[in-house]
Each structure stands twice: as C-alpha cells, then as structure tokens.
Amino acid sequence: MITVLFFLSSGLFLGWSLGANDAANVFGTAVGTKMVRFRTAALVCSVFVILGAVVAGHGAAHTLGRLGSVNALGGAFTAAFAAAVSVLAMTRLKLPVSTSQAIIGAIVGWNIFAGKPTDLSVLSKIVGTWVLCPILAGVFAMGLFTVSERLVRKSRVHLFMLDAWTRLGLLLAGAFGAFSLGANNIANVMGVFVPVTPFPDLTVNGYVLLSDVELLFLVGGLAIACGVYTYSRRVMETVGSDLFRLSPVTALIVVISSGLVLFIFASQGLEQALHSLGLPAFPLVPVSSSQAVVGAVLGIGMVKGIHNIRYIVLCRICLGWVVTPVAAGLVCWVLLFFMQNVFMQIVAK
C-alpha cells in the first residue's frame, strides 16, 4: 500500500499544481476585480471542482486514455510528475500555463520512450481544441458582453443593485465553472492512473457507492482543492488584472464564457444530445481553463478596443503554451530513463 501511495503522489502533485494554476482561473477575474474575496472563491471552487471530478469526469479521461495507455504504475508516476514539474515551473513565472498541454506532452514522451504508437488522430483532435478553446471562449464573451451592455443600459438599474447582482452572479458562475473544470480536467490529474488504479470499489451492503475510478477522481479532486488554497493567488493576478483591466460585469462574463467552454468539452449528455439530432458534437477532451479565460478576456478586449490589450503579457502567455508540452515531453523521457535504468522500476509493459 505504501508503494502504491508513493507512485500516486505524483498525480496528487499534479492535482495541486492544477489547483494552483488552472483551477484558480475560474475565479481569477472575480478576485482580480475585488468582487469576491479569495477565501470565498477558494471554498466554492474547491467544493464544486471535487463534485465535477467525481460525477462527470469519465468522458475526457476516456479520450486521454486513447492517446496513450500508460500500462505500468512507474510510468504513470513519471508522466504525472513530469507534467507537474512543468506546470509548477510555469506557475512560478506567473504564467497561466495549460495543465492539459503538460500531461499530453508527458504522455507523448512516455509513448516515445516505451516504443508505443501515438494515435495521431486523437492527438490532432486534442491539439485542435487548444486552438478552438480560446476562440470559442472569445466568441461567447463577445456575444455576452454585447447583450449585457444593452441590457444594463436599458434597465437603468441602480449601481448598488448592479454590484450586488454581479457578486452573486460571479459566485454562481464560478461554481458552474469549477464543476465544469473538475469534470474536464480531472483527466489531466488522474487519467494516466485509470488503467492501473490502486483503489477497489467502495461498496456498502452490496451497493457500489463509488467505483474504483470515482475514488481515484475524488482523491485527485482533493489535491486540486489544496492547490487552490495554497498557491493560486499568483496566477489570479496575471489573468485577473494584468492582461486586460476588467470591470465587475466583464469579469462575470469571462467566468460564464470559460465555464461554458469547459462544460462543452466535458459533457457526455451534450454529446449524446447533439448526436441524436444528427449534429456534430464537440470532442470530450481535457481543455485548459487558462486558455478559456484568456480567450474570453481577449474577446471582451476586442469589443472594447484592441489598443487596451497588453500584448507583452499576451506574448508571455502564448510562449508558455508553446513551451509547456515540449518541456513536459522532454522531462518525462529523461525521468523515465532514470526510473528504469537507475531506480530499476518498470515504467512500461
């Protein structure tokens, strides 16, 4: 059992890193505009990210498994650890890096080291979402901003009432965004451990309360919550205020837009509904909350005037997105070499 917990620790480290980076972005704009206190945001985010992970985390994890099924506990430990190290390094640079990109890069690194084929069709689908995610969030934000601006102008609501409704809206939208994040991004944290999960089903009187995978996702969700509480303020500053100055109303729009994007790429129910109508469905893949938030912020910036966007900050963010998967893949390959040849651990079968 001690050995199992040791190998699982890298997944917990990655979950903590995701909480410190990606999960913080759900409430980053709310905290950055001083509309919601950090402690309140962290509590709401933690509760709903755990619920999302346990209740609806299977869809994106399935797609991640098709990219590369890490079939040894030592390999899963190394892939998760390599991704976590990459995310932590970017977080220390105050960059809202994508945990999704980090774990994808690590899995590809494992595939190369183990001599396993990488499903290029799945990889291209995932990489395509890295482009589609911020664009879709930006489109949502532009539409919502235009509509909300007209509604506020016509309603002539009192500023104090508008402020109160905005605060409530930020909390509700943040809860939805956190749930969607847990459902979508738990695959990043624990997806590589699904084929080798160490947990049994939790049963009471013959009834399965939680399956082995749901228990795995629960542990990962708790790790994400720890990351939110202990190390998320740094990235909130970058996304919440540095890239583009947001008002409370625009901060609400960013939270709603990013939550919608995460939900779209995680909802099995939505996928089935679109298929039943004969419509193409969005792929169930883990996408980055950082990319969604940045896309939404840029969408509002384009409506209000592109001259207000801080392009130096934007370039730093985009550089982090490019470097992350490459760095995670290289780190994973090097660590796998040491795990197999120095520590004599089985990293692939």
Contents of the next structure:
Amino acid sequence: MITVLFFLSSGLFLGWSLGANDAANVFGTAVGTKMVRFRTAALVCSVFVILGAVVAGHGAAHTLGRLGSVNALGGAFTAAFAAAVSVLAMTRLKLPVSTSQAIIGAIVGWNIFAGKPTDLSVLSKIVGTWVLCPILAGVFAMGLFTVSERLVRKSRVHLFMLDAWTRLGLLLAGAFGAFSLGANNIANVMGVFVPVTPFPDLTVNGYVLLSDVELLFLVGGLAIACGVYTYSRRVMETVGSDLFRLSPVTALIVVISSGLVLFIFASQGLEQALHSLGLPAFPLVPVSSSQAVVGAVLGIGMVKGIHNIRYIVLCRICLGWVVTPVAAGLVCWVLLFFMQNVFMQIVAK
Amino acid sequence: MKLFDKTRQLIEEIEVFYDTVSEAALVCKTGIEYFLDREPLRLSERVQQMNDLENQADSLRRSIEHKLYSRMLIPDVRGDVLSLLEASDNVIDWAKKLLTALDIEQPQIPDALIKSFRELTGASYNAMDEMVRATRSYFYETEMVNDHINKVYFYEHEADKLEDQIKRKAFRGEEFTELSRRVQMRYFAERLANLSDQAEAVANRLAIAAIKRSI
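Could the form predicted in complex with its partner chain be shown next, to go alongside the form predicted on its own?
Below is the entire complex, every chain and molecule, led by the chain shown above.
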C-alpha cells in the first residue's frame, strides 16, 4: 500500500497544485470581488470537483489513454511527476503554464522513451481543443454579456436585488464550474494511472459502489480539494483583480463561460446527445481552465471595445501551447531515464 | 430565501430614506413660502416637522450603512452608495438649518425681493426634487440618471442667477438703509441657493457612480 501511495504521490501532488491554482479560476472572480466568502467557495468547490471527477471524469481520461497508455506504475509516477515539476518550474519562472498541456507533453515524452507510437490524430485533436478552448469561452462570454446587459437594462431590477441574484448565480455557476473542472481535469491528475490503477472495485454486498477507476478519481478529487483548502485562498483573492477589473455580473459571465467550455470538453452525455442528433461532437479532452477564463475575459473586453484587449496575454497563451508540452516532455524523458537506469524501476512494459 | 428577504428589507429602507428626503424638500419649500406669506406659526410647524424628518433620515442612513457593511453587500459600488446617502442626507441638514434660521431670525423681506425669493425657493426645490428622482433611477435604471442630472444642473444654474439678482437688489436697491439688513438678505439668498448646490453635489457623485454601475 505504501508503494502504491508513493507512486500515486506525484499525481496527488499534481492534484493539489491543480486545486490550489485552477480552483481559483472557478471561484477566483467571485471571491476576488468579495461576492462569495472563501469558506463557502472552498466547500462548494471541493464537493463539486470530487463529484465531477468521480461521476464524469472518464471521457477526458479515455482520450489521454488513447494518446499513450502508460502501462507501468513507475512510468505513470514519472509522467505525473514530470508534469508537476514542469508546472512548478514554469510558475516559478513566471511563464504561462497549464496542467493539461504539461501532462500531454509528459505522456508524449513517455511514448518517445518507451518507443511507443504517438497517435497523431489524437494529438492534433487535443492541440486543436487548446486553441478552441479560449476562443469558445470568449464566444460564450460575448453572447452572455450581450444578453445580460440587455436583460439588466430591460428588467429594471434594483441594484441590491441584482446583487443578490448575482451572488446566488456565482455560487451555482461556481458549483457547475467546479463540477466541470473535476470532470475535465481529473484526467490530468489521475489519467496516467488509469491503465495501472492500484485500487480494487469498492463493493458492498457484491454491488459495485465505486469502480477501480472511480476510486482512483475520488483520491485525485480529494487531492484537488486539499489544494483548494490549503493554498487557493491567495490565488482566488488576486485572480479577480489581476487580469481585468471585473464587476460581479461580468465575473458571473466569466465563471459560466469557462464552466461551459470545461463541461463540453468533458461530458460524455453531451457527446452522445450530439452524435444522436447527427451533429459533430466536441472531443473529450482535458483543457486549461486558466485559458478558458482568459478567453472569457477577452470576449467581454471585445464587446466592451477592442481597446480593452491586452494582446500580451494572447501572446502568452500561444507561447504556453508550445513551451509547456515541450518542457514537460523533455523533463519526463530525462526523469524516465534516471528512473529506469539509476533507480532500476520498470517505467514501461 | 433569507438572502432575498434581507435584500427586500434593505431596498424598502432605501425607498423610505428617499421618501424622507423628498418630503423634507417639500416641507422646506412650503415652510419658506409660509414665511414669505408672513405666517410665522405655520413656519414653526414646518420647522418641527423638518426636525423629525432629519432625525428619521439620520437613523435610516445609519441603519442602511450598517447593513451594507455587516452583510458585505454590493462590494463593487458600496462606497458610491454610501457617499450618495451621506450627500443626500446633507441636503436635509441644510434645509433644516435654513428653516430654523428663518424661524429664529424672522428677517423682514421687502416686497421688491419677495418674488425673487419665491423663484429662488422654486428653483432650489426643483433641483432637490430632480436629485431624488436621479438617485432613485440610479438604483433601478441607470440610463435615466443623466436626464434627471441635467435637470438638477439646470435648476442649480437658475438658482445661482436668482441668488445674484437678490444680492444686487439688496445692496444696490433703496429698500434698506442698514448694512446689517443687506447682509442678512445676502445670507438667506446664499443659504437658499446652497440647497441647489447640495443637490448638484449629489448629482455630480451620481454621474460618476452611474458610469461605474454599467455591467
């Protein structure tokens, strides 16, 4: 069990850092604008992240498995560790970074090290969603902003009543965003461990309560929740004011837009519904919640006037698409080499 | 829901506060008219009424301010709302001071100045009334704020002109021989015009606050 926990620790660390940073994308604007208390945000966020991970985390994890099925626990540990180290190092260097992009780079790094082929069609699909993610969030935000502006103007709702509705909306949208974050990003945290999950099914009287993968995702979800409680407060309090000065209503729009984007790239139900209607479905891929938030904020900026757009932010996102996976892939390759040749661990079968 | 019940209660208090400001403006106007009609007893009644309204407005303002802070409501525009409430409360304070001064000093307004004083009272009252309308619009429909603000500016400008006119008549006319009475006329003209200046101060704050309120 200790060995299992040791090998899972890199994923748990990644989960903790996701909780500390990415949870701020969901509730940061609400806490930053002082519309929702941190304690409430942390509780709702933790509960719904875990729910999203356990209930709807399979889709995006499955796509990661198709990119590269890391078939040894040592390899999975190293891939997750490489992603975590890359995220940490790039954050320290103040470079744009996303956990989703780091883990993809690490998996490709493992593929190269293990001599396994990388499915380029899956990889291109994943990279395509990285570009699509902020654009889609921006489009959602533009639409929602236009509708909300008209609605607020026409409804003649009192300033205080608008405040009350916005608070409620932020809490509900935050819960939805947290659920989507759990569903979409659990693949980053625990995706590489899926083929080598060390857990048995959790059964009660022969009835499977949680499958082995769900149990793995539950552990990952708990690590994210731990990150939310221990480290996300400061990030939440600054995220609202760092990027753009948001009003509570625009904060709500940002949360809904980014939550929607995370949801459509994670929901198997939506995928099936679109397929049944004969429509092309969105690929189930872990995407960056930070970039979804930036996309949504930029979308609002575009509606408010083109001069509001900070092009430097756009350049940093594009830079992150290239630098993060390449750095994580390189780190993963080097660490796998050491793991195999110095620590004599099996990293690939 | 508890949140919505408390919000409705607060909205009610704000409404009552601005009803009080509106009523105080009306009481001030009628009080001055009674004074100009030389009905000192009815003026005294208005002074008493104004004292009650001022106390009521003060306690409402304090209660609203306390609730806004303790419940952490409207964090983005809380400062604007508080400064609007305080500036609106100042209008009542000035109106009360004016009526009290008239009641105590009972200055003798010569017939030649009565009409100008009546017009000045009307202009100041209109400025205060439009100020209340502008503030109510701020809470419900910000695009209407500017319409009312422009009217406040108009009446304030009118009041300034009438104030000048009274001062000129008081100092250049033949109605008074004593300097003290000329100065007393100037004092009351300034006090009366000051009500529209206070309304203008609220309007200035509103103009900025309305821009900030756009989502």
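Basically, rigid core = biggest C-alpha set you can superpose within 1.5 Å across the two forms. Numbering follows the first chain given and starts at 1. Remember, predicted model here, so these are calculated numbers, not experimental data.
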For Val322, is the C-alpha shift between the two forms 2 Å or more after core superposition?
yes
